[in-house]
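Only one chain is included here, represented as structure tokens and corresponding to the form predicted on its own.
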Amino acid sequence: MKILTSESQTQTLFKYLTSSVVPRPIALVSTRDKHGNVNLSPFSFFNVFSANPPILVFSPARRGRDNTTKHTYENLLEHKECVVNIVNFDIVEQMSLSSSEFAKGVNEFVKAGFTELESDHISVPRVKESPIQIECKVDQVIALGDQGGAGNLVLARVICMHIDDDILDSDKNIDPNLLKAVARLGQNYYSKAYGEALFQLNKPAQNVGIGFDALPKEVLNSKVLLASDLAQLASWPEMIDETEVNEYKLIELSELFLEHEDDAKALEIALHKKAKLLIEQKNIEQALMCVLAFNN
């Protein structure tokens, strides 16, 4: 499928786009107008952009079947705060109440069964119920366009964060399966940022690897290791001297170059092999040694 935004409806562009950018995380934003009227609303364009100035950006895009703009947006131009209150798996189906369309002047936080908290340092409440409630001023707002389905971009500097301390670990650092965050996909999907669906990845921060283009072109071509056990292999720092990979082959695969001394594709599938059980328990450079035996 091929789908060129000049040629395509809006609301076609927005159910391609937002089930191909996932999973998004999702701001429950606190806002008041020049009134003091409450509002409560979710939004799943959001993100953090900057740590210095530490700067949070969502959208309250215009509505695309009638361009008409929402109370969040309205109320940021009269009043220059909003608290955005991060959600968690306990408060989905509150949020999800929250976002319907209610008349302008309803406070949400009545309506969705919410707690207002005073904040600190701004004006409009905080969603006791969140675990992490973040206290903003608005720095700009950007219109990307006067169209319907068109974002604007509210640039919100973080003043305080307040944080639950239940879902701290013992270190202070936030522990993802306390936390419990949700996050949106597209049309109705939600996913659980927790649990069964975390992983962790060594970040190659520090050490630049040495890349794909410095394997053997028999393990870059080989039948057993997939692309992501090769990016492990070519994220290790820095190629293993031959004279440490012939003591490891000496010590370590004696057996298996003996028990296929005849057949030299059948040792390569076998080292291939090894070298894939070693990356799956995270030892690296042991499996690529265990590939670039095959050449020594």
Contents of the next structure:
Protein chains: 2
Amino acid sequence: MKILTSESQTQTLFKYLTSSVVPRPIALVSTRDKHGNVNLSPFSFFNVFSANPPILVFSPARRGRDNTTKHTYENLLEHKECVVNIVNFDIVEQMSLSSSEFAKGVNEFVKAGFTELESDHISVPRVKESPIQIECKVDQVIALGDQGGAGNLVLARVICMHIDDDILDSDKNIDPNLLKAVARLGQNYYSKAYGEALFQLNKPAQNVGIGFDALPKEVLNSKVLLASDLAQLASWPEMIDETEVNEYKLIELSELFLEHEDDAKALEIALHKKAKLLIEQKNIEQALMCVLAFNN
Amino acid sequence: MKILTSESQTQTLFKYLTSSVVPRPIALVSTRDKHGNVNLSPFSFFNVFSANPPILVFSPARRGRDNTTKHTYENLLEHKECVVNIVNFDIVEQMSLSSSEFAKGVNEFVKAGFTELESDHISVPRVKESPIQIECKVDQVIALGDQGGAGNLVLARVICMHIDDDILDSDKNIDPNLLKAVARLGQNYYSKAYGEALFQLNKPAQNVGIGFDALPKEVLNSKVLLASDLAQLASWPEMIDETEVNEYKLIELSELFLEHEDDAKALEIALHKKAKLLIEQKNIEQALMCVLAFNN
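Same protein, the form predicted in complex with another copy of the chain this time rather than the form predicted on its own?
Entire complex below, previous chain first.
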């Protein structure tokens, strides 16, 4: 399917953009107006964008329906401070309730059952029930348009982060399984960023990998190894020299070579199967020697 | 734990910001320089920020280590087009490989085993293996600072979206279980936004909910109902009138009232347990009548 934006309605674009750029982290943002009336509302057009200076960006967009603006946006024009409260599974129902369109001046802390906690550096309260509360000063608000559906980039400079000790591991790192963050997808979907959903990938070495182009052709065309397997072989920082491959072949693969002496195709498959197993065990160097042994 | 940004090093801020604002969607961005050399690199400082105009924002930040800039950033100053390719589980290993710091001019499509596909409206190739490819023209690049760790907001206007038919359901909506999107957390963590991780919440009604402040005090202090249960009761659009509650009490709750005739505390707990069950069954109206019946 192809969607040309110049020929599409805002509603259609909204639907496909919000179900394509997923999962989106959720900012539960507290603000106040010039009279001190507090507001609380969630935004998933949100992320961190810089560490130095530390900048978060979120977008209280103009409503597609009638081009009205949100109270958060109006408040930020009057009072340039906010708290970005991180949303976890325990408070996701209350967060959802706070997104209802309560009348101007209504305090969503009260409506959604949240507790106001005084901030240290700004005059906007934080959400006690949120595991991470980030006090911010707003540097700039950039309007991306003036029609319904137009975003407003709020550039929020982080002044101070409050992190619940209960979500830290023994090294004072945030443990995603204790944080239990949730995120927004399209339609009515949310996702959990913990438990079964979590996995780890090693960061690529400072030394760059050898690349797919360094792998032999029959390895690239393997019926056993998937692209994700090949990617791990191609991440190895340097090509392994022939002598080393030969040594590995003699010690570890002689039985396999003997077994398939008369059938090169079967040997290739056997070597790739063994390599796949080694990749699963995160033994990339041996896996690479295993596939290279075929032509050695 | 409290982190004051004015007293913290960039590295520390980076660590806590990237493990707090989670999970972050991943843009695998293809660009080209003025000579036509292609580059491909992933960014998790990324989100959609507007539907009208349709705008994605991502940040190829200055390196914290040595304040050098990324090839993606340099290319975008020379040639203001890019493709944002969405990353799913099938290509996450290749995406990770493409994030290695290959030398300037090296084509990461080749190194990471991706296939270049010609774009329809711009002269930058898309990633064939990505389930959603978004052709963009870059409106603006906003530098958030000039030191190591400074973000650069790339405002990318969407021209055209290519969506693989295989990830659409029968209504032509994107099915998250077919898309299999992955996202970035802190440290080496990633998360899957499909399968067990998915859940749904009904969008709050256009009619706003009654709010926590409309619930009786003994319900707010319930030992049975959690804040997430109360949030669902408080989302009901209007208070239920006494006559209706009485009718429900007579028909559905008379046995419960009879059983606990002499023990108000036990009755309250029994009513809240029944309400909790009804909330789990998404029968919010009856759950609300159930807790209101106590004082009726």
